[in-house]
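A lone chain, given as structure tokens: the form predicted on its own.
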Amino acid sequence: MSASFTAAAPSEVGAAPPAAPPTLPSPADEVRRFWAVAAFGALLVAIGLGAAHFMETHGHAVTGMSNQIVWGLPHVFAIFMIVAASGVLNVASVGSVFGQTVYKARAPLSGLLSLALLGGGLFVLMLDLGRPDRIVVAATHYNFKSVFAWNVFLYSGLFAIVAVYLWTLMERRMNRYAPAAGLAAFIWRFVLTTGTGSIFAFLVARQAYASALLAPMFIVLSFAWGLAVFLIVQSAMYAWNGLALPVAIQRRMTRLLGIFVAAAAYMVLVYHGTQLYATKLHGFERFLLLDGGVYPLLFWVGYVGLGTLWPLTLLLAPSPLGVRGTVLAAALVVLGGFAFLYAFIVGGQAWPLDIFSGYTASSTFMDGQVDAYTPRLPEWLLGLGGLGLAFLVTAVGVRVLRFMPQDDFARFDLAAGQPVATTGTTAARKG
């Protein structure tokens, strides 16, 4: 990750002298910094693997999970990364499918982040389900009545399509196929996120999830979460190279994130509105939104307050949002996403199944009772291991290949964001 600058065009008489280019670290310092970053990511992955091995050898008794709550904190990490992997690809789709030049320059980074996040999510998912040594069986024996079997194809299909898409973007001879590959990735990511939402919607034994709105809700949530992750990584890359993202581009992307966050909040509102319309779900909605302990707290404070309202005030403010404000808003959206998923996934399992409608069930197997769940340390570490893998793949990919957005500053009026005549001022970058 390095940057180089060509000489700026001569300034007009009387005009202020051009600002000096930022001081960049020496090549040796940059190499040391890269290896430090890579070692940090590898350490997180090793810790995640160690946590998975500990749970594998000691059993799920060392976790906070139970027979009722079988998807705990690691699944929150996994689902967030898988949904965000779909959403981050939206940046490339806006460029390739809808022809937006600003986003087209960011398509390679978008594809890399999609692969990294999907890899991190599957890392957690496979190690959390137990018996990862049986992955070959799961990949060769299918029950097509199960949405889980569909997802085997959806995940592997996204890997293959995005890999081909990146090839068409980065190999000049294949560039003419990029629009077709981008369209295929655009369609596939919608199907994949539909499958992720349907995992919950189709569950028979967890009536709290049952809603046809979950698939479209997850698609809209993926827009916000994926773009938030993209903006954080993009800001880090520009800071690493001592560059500043053009104000016009930053304003356009932050506004888009604001629209996505608002749309996601609307879909969540509609989802809970339909749930409240069904009398049989009033108990669950009251539990999740009012008196369920940590779950209402995470929903209202974590998702609504910190993850939606606060970012919206930053992203949709009339004044331009700086780099720090952009990163803060995006980080809040990410944290809000984790809070939403924890309340949705764990809270939905903690609420008991209504076995006999109109009757109260009780047994020694906790029928009719709200179950308790507290995540244990190995679960936190496994989730962080998945994030570490996504971080490591991104860092190495950006170091090895040209994933840095290649903006044509000579044709872009940084103040107004409109194409202008070439002035002779250029900035060459190498990702």
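In this text, rigid core is short for the largest set of C-alphas that superpose within 1.5 Å between two forms. Positions refer to the first chain, counted from 1. As the structure is a computational prediction, the values presented were derived from the model and not from experiment. First, how it differs from the form predicted together with the partner chain.
If you fit the rigid core between the two forms, you'll see the Cα of Phe144 move by less than 2 angstroms. Once the cores line up, the CA of Ser363 ends up 2 angstroms or more apart between the two forms.
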The other form holds:
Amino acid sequence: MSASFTAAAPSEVGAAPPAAPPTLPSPADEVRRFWAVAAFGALLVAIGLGAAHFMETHGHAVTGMSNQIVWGLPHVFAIFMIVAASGVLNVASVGSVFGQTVYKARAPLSGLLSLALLGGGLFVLMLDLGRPDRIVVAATHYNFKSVFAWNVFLYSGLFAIVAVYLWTLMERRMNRYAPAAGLAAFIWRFVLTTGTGSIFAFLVARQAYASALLAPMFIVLSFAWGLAVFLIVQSAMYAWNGLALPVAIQRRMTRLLGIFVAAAAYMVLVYHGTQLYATKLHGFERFLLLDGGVYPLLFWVGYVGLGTLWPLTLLLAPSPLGVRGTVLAAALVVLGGFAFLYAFIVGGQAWPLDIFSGYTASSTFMDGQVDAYTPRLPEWLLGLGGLGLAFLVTAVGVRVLRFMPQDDFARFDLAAGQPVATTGTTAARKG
Amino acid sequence: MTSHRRAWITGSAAAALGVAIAPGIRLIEVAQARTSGEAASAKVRWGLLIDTSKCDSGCDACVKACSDENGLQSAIEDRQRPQWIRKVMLTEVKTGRQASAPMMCQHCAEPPCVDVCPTGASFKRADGIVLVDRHACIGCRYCMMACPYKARSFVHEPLANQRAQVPRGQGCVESCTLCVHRVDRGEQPACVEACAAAGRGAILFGDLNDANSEIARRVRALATQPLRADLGLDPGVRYQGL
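Switch from the form predicted on its own to the form predicted together with the partner chain and print that structure.
The next block holds the full complex; its first chain is the one shown before.
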């Protein structure tokens, strides 16, 4: 969040008239603003930790989860962030692996966001455990047949690979290794999201999940969710510095998000299509898509309407809203992602297991019944704590190191006839 | 910062880290001191045969006996309360015929809960009894997602008045142990005894591998079936009359 830039610069490509330069805060004000932002993130983290402590002290009885819905709202937050952490790296991959200069300049921010989101997701996932104090057991005892155990390696591996990748991008002497590190990160994130999808895909007993399509579906969803998060953060950072994203770059990234959102919708369509093909799954699909109360509402209104169709109209049709339209679309994609995951994770468990084929069943253990789940306050607060951690890591990271795209700034300064003293020197352009 | 001071700080940090994690590592060693299958024999395959025609829908003697034996009393709502065994009321969709049956961990030969457990806390003894190591369970609930029988419970609340022979833990997953503490003493599971005492005799316990045992003879002679046979998990619990 360097305050060394003095004016919003119009793009050399765009036709929009130059906007009036916003008034930037003084350096002292800027420092105060940074501390306020950091304190806000730290407060969210503290609230999340408090919620986790409350859950650990009183047990999960204080949550809405049950012996039927064993993964609730915290898993929605955690899995969104972990999937988005993989997807947000796509920006770096398009640069490093596919050689697109515009994206190359964004690789450091993409890597930072990946670490921040993964940290936030794991924060929620770990603190929702029944015994979070036994992390050392999870880190020292592995059952290699378990997809969860694979994921422990995949998560720690992503941290390490992205950290090395960022090092190669930001340390001039290491720049020549950046393409190799970028390729490694690209491959690793594919494997990681395959692992996330497989957590569900291998649950053969459950109507909602046992599908090999889930791994590729999560990969494509990660493209959309990750890029959406990237665009929101990038816009916020530019606005913070009083800069405007060049129209050409904004258009490219907007179109790409549109393609990702459409591809994700296609995967979701195929997933439900295959489910509907199997007669034994008709009851579950009817529940999830038609008469299951909150779940069809979240799927159709939340994911399909707000999270897919509306963003697609904003992203693919010419929008008078410009960059604001892109940010609105990205925010809608994120909201749609949460709605999708809630219906997928919670709705998939709410529907009873079919244990006694040919019989209807009832018991004190919710056999044959749809379990009514309402997330309670500690679950919301824990999830927000995870988002807070991702926010805090991003804010501090951008503050202390040069994660922002630098090439564009340099070009603007030249176009505006201003000196380039503090810009354009970073290794980011070489990524 | 001098190199001497830096070395001192590094050394102190390493020592602090060692002190912090050593107790945890020590606990793991203790937990592993006796391997899970050591006392059990693979020649035995403990199992249950449930005759639904003898099970009375109004009787819950097995559920009460399990609760008493294992100290499962709880005041929280049913959907969060641990239930190692439950009575399921069944109505055949095509005919309307009604039946009831107890439902518990099916002690699969190929247990999905063991497959998915990241730490290996879910394990199967050599004699086929599927258990949870309370010292290694991190409470991730993946086994509950994977169990096709909904046989596992998560301990949602702080525990009090535990039975010495049945250690439990808040934040851990648990399920029917087939009263392993009784079986190892040569006794029958509490539910089996209670069902017989109630005059039903709907649950038969025994060694499926012993061709001369009552359970093996009945399984051989009668049409019995495992639940979710389509999954090929080879449960140790079989049902008659469904």
